[in-house]
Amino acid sequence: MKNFIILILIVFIHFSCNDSFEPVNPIPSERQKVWQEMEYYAFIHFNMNTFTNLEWGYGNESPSTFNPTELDTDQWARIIKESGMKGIVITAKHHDGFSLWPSNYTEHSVKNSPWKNGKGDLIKELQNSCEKFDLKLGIYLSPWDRNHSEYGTENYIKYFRNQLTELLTNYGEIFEVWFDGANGGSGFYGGADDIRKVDKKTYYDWPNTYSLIRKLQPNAVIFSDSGPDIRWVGNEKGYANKTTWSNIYRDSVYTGMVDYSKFSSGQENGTHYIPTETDVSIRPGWYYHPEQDDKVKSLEKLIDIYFNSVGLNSSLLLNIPVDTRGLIHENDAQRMIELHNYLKSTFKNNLITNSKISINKRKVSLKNVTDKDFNTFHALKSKEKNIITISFNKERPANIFEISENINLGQRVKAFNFEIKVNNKWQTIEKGTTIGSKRLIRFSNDNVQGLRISILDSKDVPLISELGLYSSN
């Protein structure tokens, strides 16, 4: 009997140790792992467009137009921190070319604005606020510049990289560098007032720009439609695909491609690990427009977005349009806090704790799948037909199920079936495909007697890192 117990312990340790399993490539880099655990962070659209009431500026705006009266980045950071977000990505330069820092390479910046008599540096102020409130700082730098006279030429690429260098060397640790896919078209271009189109595949010489970022900010993830670290979810509505592979053939997509959406769900056998980021604004517009003060998304809508982004193997980048005062508007702040309160109360107590779990009718420990540590996991038996059964000693009111894979060793699950037991009968809630970093499944509130998760198909032995059952009531 003693030898049998020792054998069981050895088997359990073997099935719970990362070193015991070969990775299913591609796998995430260290910077991607850190980013993926953030899950939820803020986009701030605040720039020249805030004061012209536009979404895209033409590039001919006067720097004197930029003049926030009560700008307070501490207010931004405090509200974002209280909302449960982990970082801020700021539009340092949008398509109109106006720079929120006193760039040495252009006159079209805050240094020629009335704000702080031209002595201000918004990126520096935001850096200080992020450090004060323990938030990470990210940078959005538009590759397109409708103000710059040399856009479309090789000289502009030098200018673009010079500005990128300023942002990545003067403002501390940067967690994400964000590149928009909108490139080329009509613009002011130093007074030329013409249309300039570029070859989006070759003009920017992205490999050398990425190398520059790796040199200056080795821990930063790089976002664009095609990565190389994070890719676009394919829409601005806040919804990832039900099937979302983090894998993709990198050469199959490029920044700004017209038919990108057909690749947004990823590719099961993709060669590179490039997970999605879901970007959506809390209002209809990305920039502040006073006529949208009463159009902030409802709490119910934001909850739905959360479940369809973070809950579908993606991250959520929620945009907050700072107003002309330079403050997060009261309506936006209220909704952000409401969402946080909902998430905090809903996911506070895991109802699976203290239940009984078996895999293929063999009892196992819940420890590694309820410890909120994504580095621990429990391995299933084979690639197909694994049945995880969780039973309770009494009914538990619940309406949310959570399951996560250990993505450190690659995304594996291809098909699963989730059931709940109510009134001594099993009900199929969802027949799903991918799981990835997190899958959240909602169902009608029921007094649940048990759960059953059948992993029907997988690329290799499934490695389950987290299981959860929650009630939103």
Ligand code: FUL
Second form
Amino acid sequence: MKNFIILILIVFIHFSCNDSFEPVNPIPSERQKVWQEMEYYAFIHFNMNTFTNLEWGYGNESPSTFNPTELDTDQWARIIKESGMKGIVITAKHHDGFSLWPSNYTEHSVKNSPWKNGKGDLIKELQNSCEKFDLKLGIYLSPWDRNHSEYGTENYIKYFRNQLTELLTNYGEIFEVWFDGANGGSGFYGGADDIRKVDKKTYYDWPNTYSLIRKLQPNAVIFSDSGPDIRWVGNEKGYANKTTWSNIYRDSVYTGMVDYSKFSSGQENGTHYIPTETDVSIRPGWYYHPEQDDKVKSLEKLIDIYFNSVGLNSSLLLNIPVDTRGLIHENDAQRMIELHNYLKSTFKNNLITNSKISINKRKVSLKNVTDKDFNTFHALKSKEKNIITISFNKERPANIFEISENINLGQRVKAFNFEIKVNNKWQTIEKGTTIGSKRLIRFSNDNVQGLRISILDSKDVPLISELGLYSSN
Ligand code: FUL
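Next up, the form predicted together with the ligand. The previous block was the form predicted alone.
Next comes the full complex, and the chain you just saw is listed first.
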């Protein structure tokens, strides 16, 4: 009898977390799934602009200007690791064209700088530091190059791909390749000093560049305004849309399009799965400016950004401008650690564990939705209304709710309501739309007796992978 019950239990558990459910297309690729679990990682803007105190260099800067005095990529990696981030995306080349590695295809690089007497390779140093601190390495390579004499011609595309090949061949595993939407305009262009406009849709021949990346780094995700793996969130403030579909009609967007932001919430019936990435700087500028040393964002602001990016079906790419010494400035480091301490203590105890959960009035097990494993899930019964009720035997002070869908089988939920029970009364906290990989909802601190999540509309049966209740105090 005992064995029989165990067998039934195994069958039940297997049924509620297996993949016998039909996917709702589009679904993420393996590389997107791996990336999606990273959630929070660092951008580093450090290059020629650090030394000229600019945001965009013209392309005529002398390599002799690049001269960090105490450059230490181990310091970056250590602080980033201690901040709970999972990787680093570095500006290997920004719009001014200066390359942080000794590229064989240009003289405009570290090899002609005083740093390490021209013998340095910053990308190599960063690769080693990332390996040492178990972080992933990503590359920002600006498609626009205001230094290169042939920018705007076919030859420049060859140059761009040659540089990409160097970066994707010589520095180990690259997790993300980042392409900026800012393209074409005035520049030095090898002394021509003119304005070069390019057709953003056709000039770069992106499909062939993407194939090259797939060949050299099959696990890397490619970021641009339009994907193909990750798309821009549509602003640089750190805020994703409340409604965020990871689906988009890929042909409706292209890199550098002017009115891109109108597509930033995605499209419910979009043909491709291309989730958003939220990029924002910890300071007003992307690059280091000494006059911004006291303008590092407050802890409250960074927490707000976290909830509005990671908590809105997006990822957070937080930029740290490394300073002229070649170090993360003390003020930034302190704030990064403060944010980490907040996140660590807040999300330590899921207050839902050891409570009673029923779905449409039937008692169910909490196992799959509180195991912090996005691959296990509980399938609801219908694609219309489902009510998940969680009741506590003793009220629990709380102010954060978390819910995730199993996105491996496609994003589904279109509308939900979230309520809490306080003083024996139900209060509506959020009338929401999409959920996706993670939805975090904050409310004012209260003694919560129960939670009610009504999934009101969904493309197919909702697959709930995580539920959480937390207190940030
Ligand atoms: C923008 C660039 O023009 C900025 O300089 C910065 O690199 C930011 C992340 O992307 O489009």
